[in-house]
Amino acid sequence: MSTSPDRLDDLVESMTREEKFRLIRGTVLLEEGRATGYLPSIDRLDLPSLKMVDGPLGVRLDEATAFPASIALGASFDPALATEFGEAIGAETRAKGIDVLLAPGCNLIRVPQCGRNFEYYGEDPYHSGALVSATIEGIQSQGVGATVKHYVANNQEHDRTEVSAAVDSRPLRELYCRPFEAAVDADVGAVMAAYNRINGTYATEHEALLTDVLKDGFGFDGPVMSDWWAVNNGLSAARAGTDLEMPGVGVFELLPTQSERLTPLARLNDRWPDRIPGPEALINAIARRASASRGGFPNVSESKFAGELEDAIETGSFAEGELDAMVRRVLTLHTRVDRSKESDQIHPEEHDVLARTMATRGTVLLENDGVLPLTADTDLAVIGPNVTTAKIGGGGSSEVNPFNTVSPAAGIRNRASGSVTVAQGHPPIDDPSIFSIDIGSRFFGGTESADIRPAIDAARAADVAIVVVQDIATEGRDRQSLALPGDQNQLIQTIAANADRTVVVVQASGPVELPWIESVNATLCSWYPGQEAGSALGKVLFGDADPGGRLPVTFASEGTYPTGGQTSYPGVIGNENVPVAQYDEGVFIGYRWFDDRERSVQFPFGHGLSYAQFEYQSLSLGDGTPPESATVTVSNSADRSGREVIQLYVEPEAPAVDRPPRELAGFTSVEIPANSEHTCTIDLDPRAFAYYDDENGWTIDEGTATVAVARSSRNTQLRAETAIQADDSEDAEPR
């Protein structure tokens, strides 16, 4: 039968309450192949099964390109280039037989050293809505059903599963919200519900969340999906709007199907006395210990869906109706899937291509005296703890098994024709797995030593060293600092102090205090660069590729942020014994914190240089109050083109309510070639002349404001005045 949106109600009119049960939960995957989830077919209504695969970073199964991290995505400021590489991760799935891909992540940057900010784009709502939607299309595109995570305010990894942010409505509406609403434009096949709770309510059971706001507020019709046992309370889920279960069934049922070492257990627990716990509850048991222990999963031992849920139907307080429109949500995600674009681009050349270019994108180059881009014949010395070793990602299920890699060294070397030295100088920092038994002393930086003369030695004799470092980041913790792991800054201030001349590239997972930059001539920040990290690095450092990347987070000392407190992160036990993380900073995150707060940064959000040399020529306003769009026109006077991030900012002028001094309201990234000048028009973002009212909505206050055209949120090229007329809600919807 199809699945077309129009046959959806007779096909649930058609289904048994077995059948429909069966949609609602995913299962074990009996037939050949792998998945992280797994909804079945229904082979008497010619449905077929939906197999869904981990990302954003690329597909997690068996091998597959490994795209730099989301958050390098979000340094290019690029939405065409976000559709660029939904396509083409869109097509490898789609290769490997997978109907469903768990990304994009669209969670914003609150918490600076929050374990998971590689795999998200950014601190501003407005920016990572625009390549979240820009992504899901290109997935889309491919016959894929996306999926946007983790929804909402999952903003920390430290307990998880258990914290409940304390956020208002106006930041949960103005801040958090937005990304997914973007989401839901871009028509994604389904949204995922994350760990934590909201205001004291787990997310899957919060209804004015779930139901409220992102089904009948944002129209969302496609399926709210559980993170893996996230489901606390299969009935009270399933009210709120929890759609499908996931993974569906217990740890001891879904583990012997993805590792063979498993099945003797599961062998041996079929014939256990009934009388002594066996494997199972061993097994289970074990899970639920050392998952707890890494942020993970609470539930792991059973299916709520499967007991509490199919218990209320049977008795009543669960209704008929309330069970088909959770199965018409799911065949709604079928309705994503299109198996008719069948794709072999299992590893095509151009993937590769492709993860070079978007690692050059999002190459941020914070500062830079002269030094680069560099010669060809010069002599250098590249350093670093992990410089013979691609960094891929982060820990966690967005880790990647990539066909191929590039180190930074082989980057260079490849890249060089003057000599090349290669010394560690410092033990290798270890890359986590979330999947790992142990992760070891050597995850916050080792204890290990290492003889750094080497090193020294070969700075020297360089005419330049290159140090490559990087920080440690997985899904399950956090960061314990901002402060790079191990020696690596001491590294840095030894290398700095016996070299002629020296350049660093961070590996960062987010911010990263960088204590030792006035001592060098040159710091990049690459992120998580992914399989082409080499590759891409020789590029930059010589100049092949300008650093196409702006900062989308701000840079600062730690103490600095909001969530600088204990009662803001961690968080402090409540009530009930819940670890509470107070919001208390409102719609003041990152860099309209600071802004607010007059409070000095090391690096602003949208910061980052280039090779060329620009020069804003003018700004002007377009029709509307408040105008729809800005043209505004850049010149590059270097005999070199060079890529620019053209920047929008609303300021407020005497606003009704307490607003953020500036707030980002468009963007562009451009080529210009050398000696010439280039036009663009930039839609504005109506929402960032409006603010979020309880009562309300969306509101726009007549009064004035300036648009500013910059280079960072602190470095404001020109500005235009406005008059605002006021307006309701309707009229403040993003186009």
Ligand code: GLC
Second form
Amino acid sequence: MSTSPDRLDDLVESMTREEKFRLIRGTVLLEEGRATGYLPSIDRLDLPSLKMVDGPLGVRLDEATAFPASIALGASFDPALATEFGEAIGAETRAKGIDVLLAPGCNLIRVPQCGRNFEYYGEDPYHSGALVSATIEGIQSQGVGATVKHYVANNQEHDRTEVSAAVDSRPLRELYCRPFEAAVDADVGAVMAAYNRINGTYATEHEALLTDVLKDGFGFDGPVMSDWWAVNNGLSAARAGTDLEMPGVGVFELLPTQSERLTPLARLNDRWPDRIPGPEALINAIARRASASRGGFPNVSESKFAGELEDAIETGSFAEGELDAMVRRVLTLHTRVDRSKESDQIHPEEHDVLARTMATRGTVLLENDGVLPLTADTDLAVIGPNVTTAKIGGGGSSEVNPFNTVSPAAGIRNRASGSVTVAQGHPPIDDPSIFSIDIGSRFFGGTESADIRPAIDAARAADVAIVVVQDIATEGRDRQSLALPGDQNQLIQTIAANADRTVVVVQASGPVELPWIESVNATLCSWYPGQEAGSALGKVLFGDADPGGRLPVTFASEGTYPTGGQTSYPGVIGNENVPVAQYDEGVFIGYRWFDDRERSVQFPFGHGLSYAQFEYQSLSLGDGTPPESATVTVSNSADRSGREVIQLYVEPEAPAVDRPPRELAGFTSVEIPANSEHTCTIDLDPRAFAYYDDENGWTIDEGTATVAVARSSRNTQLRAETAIQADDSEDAEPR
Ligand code: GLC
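So the form predicted alone is up there; where is the form predicted together with the named molecule?
In what comes next, the whole complex appears, and the chain from above leads the way.
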């Protein structure tokens, strides 16, 4: 089917109303295979069907490569790597015969304990925008439509289908909408509207944000699809700018067609009828949970476009022309689909290699007294509750079923030549899943016991103890706190008290508190490293790879974040029983908050150590006021190569409005060989010199500013001052 714009107009022109209805809401997939979402073909018009599948960490359909979590890619600060990842996940999506990937997610990490932070890139809008657009370019280069999600201000899982984000237009435009604007600039195929409300109106019904900002302002020409069962009022949603309701049918219609997914449950139910629910019981439990406490779970019982919207169209109260506009947008998805790129390469080996590279490049070395990198003959104790399992990801729609995994214990054992003794030392930490029927701790309630004694003995006998710990995060609920769950902190303290030297590896979904950091010799944060967790860890621990990551989020103690108070997070029940989260911090998110309030942090945004030794030699600004770029020279005086993330921040001088002390304006991740210098020119984000004003849009005021080149938001190396000319011309709209 040709998908030229004129062809799309002709297609809409030639459709019957029934055919149009079939394209504005998903339906049950009856043909072969499975998908998360499905739009049927219209054979009369030679219009193929569209299959959609999750997710941001890998293709959630049968087995697929389980790449590291998005926050690990965020920690790489490397858009080129993000594009490579996009190409790989796009190729796997294409190879499975899927046309649209329901990824990437790019909500900003406003709430440090948000259950889905692992699916997002970080706390800075420019950084997230650069990574999300690079990912989209990679995905769509494979003939697959990308779906950027969840538009917008979907920053917590607690009450996610009800909470209203009370947020002003300036933070919306300067922070929360910016990564989506970058996604539109990258020609993203679809935008997924979130469950939550913004300023009292559901995202799916928010005309100002969907039509005025996203479509008219950013120029988005594709469809806004709802999150799954996120449409609450079909007519209001369609009028506001939601073009496609997903999944478009109630759960009762969906699940029986996925009965093969319920067969294992049916078998287990046969065997343990009093312990395992049957398929019907499960479906009813889901429906009960959905219609009752809708905090983290939508009402999955029916489609809202069917019925009320279709009636309104039939009666003419919803104009046919508006229906045509919706259909036209949905049809543009086909222009991102290229089935000729279909390969049979569902899982090429280079994707395992890429998953490992992403994991090493995302690993952040927080502290190191020189114990790392290890020498190969070091005798090791490898300890941790889940140390024999690779930490694939968190719970929810982003779950991936990998072909193969390398656990931390296996990866270290494969790389070491000294002795390696493995001990759990702590009962397993739950790996939540809201899809698979977990017959482990969740149903039988059993947690294997793990005596700490063998772990202590192993630590005492080894040269170095490696302790691998992890948090618990899932879609649908937020973490209970920033503390490591269970008694993992105690485990670390006990091991550190018995080992000669101790290295801690934290597998986290976002910021975590590290109370023992002064008692250990080195600490790494590897996020959720994916299927290659162990092979990547082995490479970093033994120095084959420099820990290339830098923190894409601020690590601080829980109560000091801008969301420390109940009204800010998780919000307070207001009128009509709607929980309201006040975004009172305005534009001061993450490091911008901590810098403005001059508050102490455990580790700042952008922080991360290298095994090499970098010195910043020079900084010079390019043409323009404000300058469009900066040229930086960095030397590496170590006898080994190292990876450095060069960061540029703009510090406005006496700004006319309340602005953060510094804002990230540019960055690059570079490998610098031993005993050499590297010079590079980095583009500066013009918006780092501007602020958003309701009257005049993006505004650059006359004045001066400092451009700082830094190793983190709190580790400036060199500064250069620049004059800034006001720019209120039409094209002052810096992109
Ligand atoms: C979920 C998620 C969304 C996902 C969709 C389909 O509730 O919020 O990210 O793509 O449903 O699984």
